[in-house]
Amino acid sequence: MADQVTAGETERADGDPRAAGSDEPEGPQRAEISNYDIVQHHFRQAAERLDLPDDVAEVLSSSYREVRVQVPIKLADGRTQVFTGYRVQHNGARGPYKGGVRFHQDVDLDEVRALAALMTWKTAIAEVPFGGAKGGVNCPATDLQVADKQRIARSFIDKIEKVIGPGRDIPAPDVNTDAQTMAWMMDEYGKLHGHTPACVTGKPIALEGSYGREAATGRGVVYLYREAAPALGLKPSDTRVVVQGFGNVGSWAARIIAGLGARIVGVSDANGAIRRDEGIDPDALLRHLAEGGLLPEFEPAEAIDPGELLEIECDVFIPAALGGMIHERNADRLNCRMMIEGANSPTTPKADEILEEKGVYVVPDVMANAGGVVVSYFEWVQNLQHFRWDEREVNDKLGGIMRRAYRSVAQRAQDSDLSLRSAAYELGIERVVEASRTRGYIA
């Protein structure tokens, strides 16, 4: 395994939100279960399918390295604030370590570890040669000014620097981060180590960033959307769509599939919701939102309660909020026949059963979301040879990869009479016993 120290060694160092508006939706309040608890009764399940001897599933159910690091920073009015920043890498079996950072005042340990967790599965079923990690810092993004967020990102970076790297851990944009705070990660990391481009992924062009990398999360959900629809018998010009999030996932892959003939009938994001059953201009939703103006008064569309947004009738459902979402006490609401999860565990286990009790058809977070993240891969490749791909190829590569991973989990669920959730984390966790069994990680 990549880096490797003593297993489970906690290092303690002392010492502009998306245009597109936030991913997160007021209303649906989320699950009390946690994010992690969510990942882990999915592997736990998975795990004893697979009859995994109980020490190499202690192994991969725990986090291979938990560093927890205080990022304090003066703030633009003067007052100087700490806080808490975390980078979990959970395996590097099968390459380095690689998972987004997120600024959000909810971030906690716990959170990190299931999204690197989320992460190793995800780019094993997506078999580009990546552990996983997760980052993260407890701040309230949406409420500091631009240069208090580059402060948070350096001195992040700064506290860091030192378990990642381009053959280490690789770094990417996530909830309220972007471009440029990856721009201003590479810079800091650059100042200690020299320019290295490959440090990070979803950096802007100018700074050898890869096209397509933006919109490369949307896109994915819109190829698993295509591979799953002919199972339940749509056509783009025939799907009615509902997006929960209208961040950089959300409102990419509404423009995406409107693109291919659907109609966007209900959009939500921090703010409220809106439905239109005639449709509503993807493209014309986000001026309105770059202007000022608040989705919930975007005309002609009609202004609704947030949790009205699960009752739209609709044949496509895309999550594109916070994990969580889904519930025990909403999931019967939902009024669709696919939902494909762009955002990371937004379905709790109690929601799965009533979802699978409605013949709702789930395409999962481990796979529908993975698209940024082989982005993120192709980025990195050109990096290390200081070349680049042009937006078609990136987007052809991008297609191949999701197409091959949906029907290699859609043969495995079909061959054992799996969800697709379930086939997902088996073939995932077979991929990664594989590599560390013959790295010699686990007997």
Ligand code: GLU
Contents of the next structure:
Amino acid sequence: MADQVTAGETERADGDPRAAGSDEPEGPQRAEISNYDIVQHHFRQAAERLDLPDDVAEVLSSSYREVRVQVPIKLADGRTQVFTGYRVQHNGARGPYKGGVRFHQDVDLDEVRALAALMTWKTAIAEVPFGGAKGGVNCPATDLQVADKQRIARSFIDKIEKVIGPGRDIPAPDVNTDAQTMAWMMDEYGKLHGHTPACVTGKPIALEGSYGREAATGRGVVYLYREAAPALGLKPSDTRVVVQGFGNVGSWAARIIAGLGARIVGVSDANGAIRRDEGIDPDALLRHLAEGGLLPEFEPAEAIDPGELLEIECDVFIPAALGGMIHERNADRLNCRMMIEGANSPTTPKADEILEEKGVYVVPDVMANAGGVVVSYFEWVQNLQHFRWDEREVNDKLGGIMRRAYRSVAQRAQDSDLSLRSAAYELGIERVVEASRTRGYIA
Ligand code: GLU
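What's the form predicted together with this ligand like, now that we've got the form predicted alone?
Starting with the chain above, the whole complex follows.
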């Protein structure tokens, strides 16, 4: 299995919906409900079912620390511009805080707070010994020159260096940040603290990054497809897949699942959407984008309205763009049997209900996209040991963790008659509560 789910490495951002400089898909509008409300909704429901005492629920529904910083940089044209950066550490009961840093014009405290909480549950569900954190800088990342992006990365680290570190909080890539961004961050942290590769993960291979890290989130999505497929009687050779967002997660998931024999029948990015019932070759699409082509111009696929992407008849729909893309007003249009959430919080609670009524099997973000943080854990371990594993070892270990997470969540869902999402939240919350109690944080 490891071989089949293995593909080569390239450099692009983790969770980035804009491969080749594209923006998020514009077709289906995003939901009005914020990421924060989505995550809080799932937490509150699970807390109620678990009968968590109010004081415990209060500790777990708020952040441990929220840092808001000024990120001033001198632009290439000589002007100074000030951006706002955030690092939210949600819960550290199970280990050092862990989570990505995104550069995006929509970043705000609420979003970062929600994504930090999501990391707490994600690391607990995957059983990697980390807490949850997230960071972000509000900036127009896709319009910035590389030199300005570097200045932002360094300036941000200068402002948060006191609250991060290998045993404290370990940033990683997320939307519009990548291995190069992590290299700048590691270098900046090193100027202040001495060479410390374990201070960030998702680094380039040349700078003590881990083999397999870049593809890890997409590969994790495919491992979960393989776990879930038998329940729906699906075989890769007759699985049709639609991928919304063709950044790091979407493009790797597409390449790896196509490598198993599945057919990619629809893809979108910010510039539009395409479909082809006979199948789209994701490698050829990547080459087309790398050469400066736009996604809707990719031949021999047919350009369609991004809204129509949801209506393509398929077996597996993979949302891999930004949060809130599947909502009350468009969930009914989905024409899939299974949805595996590569993005963080792509589905609103109302959309969840609609999908449940339609009988769509939803594999939720907190489990489905954990592959990135799992291999970040491996990278951190390798850095602390000053020892490197080969890619096969990384992928095999990733597969083991993803399978275990899926099986324990699916078992819980079956035993308690819950959706996978509800079962996953329950498991994650229980593990964090246990760690908090054992430490003596809560009674
Ligand atoms: N940004 C990724 C996520 O949302 C990875 C985080 C990490 O590797 O720490 O899961």
